[in-house]
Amino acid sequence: MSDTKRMALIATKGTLDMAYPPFILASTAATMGWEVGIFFTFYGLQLLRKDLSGIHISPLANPAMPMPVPMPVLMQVMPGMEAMATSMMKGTLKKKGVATLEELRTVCVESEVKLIACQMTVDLFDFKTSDFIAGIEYGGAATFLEFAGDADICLFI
């Protein structure tokens, strides 16, 4: 048995709050020299996507989302409030020096993390692999359960 730690993660969400996490938690075990793996299922598979501008932030159904004046839910539906709370969020990550979702990413892919996109939401989804960043794997939930299996922490995303 190795001495090597073991994290796998599962990322089911694709809004920008969501899609930090597995990133974040991804890298810095990487960096500890953990293997690391992350399965990435229904609308997490976006985050897999080679273009990640469409990933916003809803402040709909978000309550622990400050904002900077007080919002009534009626005004949060309104067009172009999405567009507004993403770009209010990502003005505070790059201000406060939190890297970018391509660059977190980027590292986890530098760092070796397996990043495994399911095939069964590819397939649902009608995606193409060509939608995809190169050197991701494809698999089910056996895949995932596979590397899970051994892992020290298993965390849901």
Given for the second form:
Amino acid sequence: MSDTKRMALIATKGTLDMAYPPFILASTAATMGWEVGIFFTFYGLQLLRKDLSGIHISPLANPAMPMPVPMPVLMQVMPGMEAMATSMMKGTLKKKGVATLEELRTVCVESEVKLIACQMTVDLFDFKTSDFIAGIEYGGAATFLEFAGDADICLFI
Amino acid sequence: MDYDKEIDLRGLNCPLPIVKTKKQLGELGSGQVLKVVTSDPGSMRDMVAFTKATRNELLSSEEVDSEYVFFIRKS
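Form predicted alone done, so how does the form predicted in complex with the partner chain look?
Shown next: the complete complex, the earlier chain at its head.
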């Protein structure tokens, strides 16, 4: 094994709040000179789509989400609430100088983070490889485990 | 302190200060000094970890009026 540290992540969620942790950790680790791989499976696969505008956040069943005004659950199911929460959250992220998902993903791609799309999930949801950004790998659990077997850090997100 | 290049990263939040510092260091030669200014309080700790991991030398770090100033010598 080399001196280079290795981190292996599994990204399983496709909401805005859960999209940040894998991309922040991966881009930071790569910046620190680590070798990084992310396995995108189930809803996490959404994070590899060319167009990330479908990545939303919902206040529904998400009681920890800070809201400007307390909102009863029955109101959270109203049409347009998810879009509103998403645009609110994106606005806050921007105001606080947090990078967009696209920016962080670009850092990952440029610093050669290994991005592995779960082939089974691609088949399961009938995705096309043309839905995804270029330069990613397609593989299964064995592909990920082979990489993760030599990792210093392995996280399931 | 003398420096060869300065980068203003105020207003940016984790992990951008580290990411952009790394990018800028890449454009400097070995032994050159980069001055970095941030407003992210987390960068005080992060810059220590980053320079340690990348074996660059953190010459100094200080807080001045809620801003953070770092001098880093490229290895």
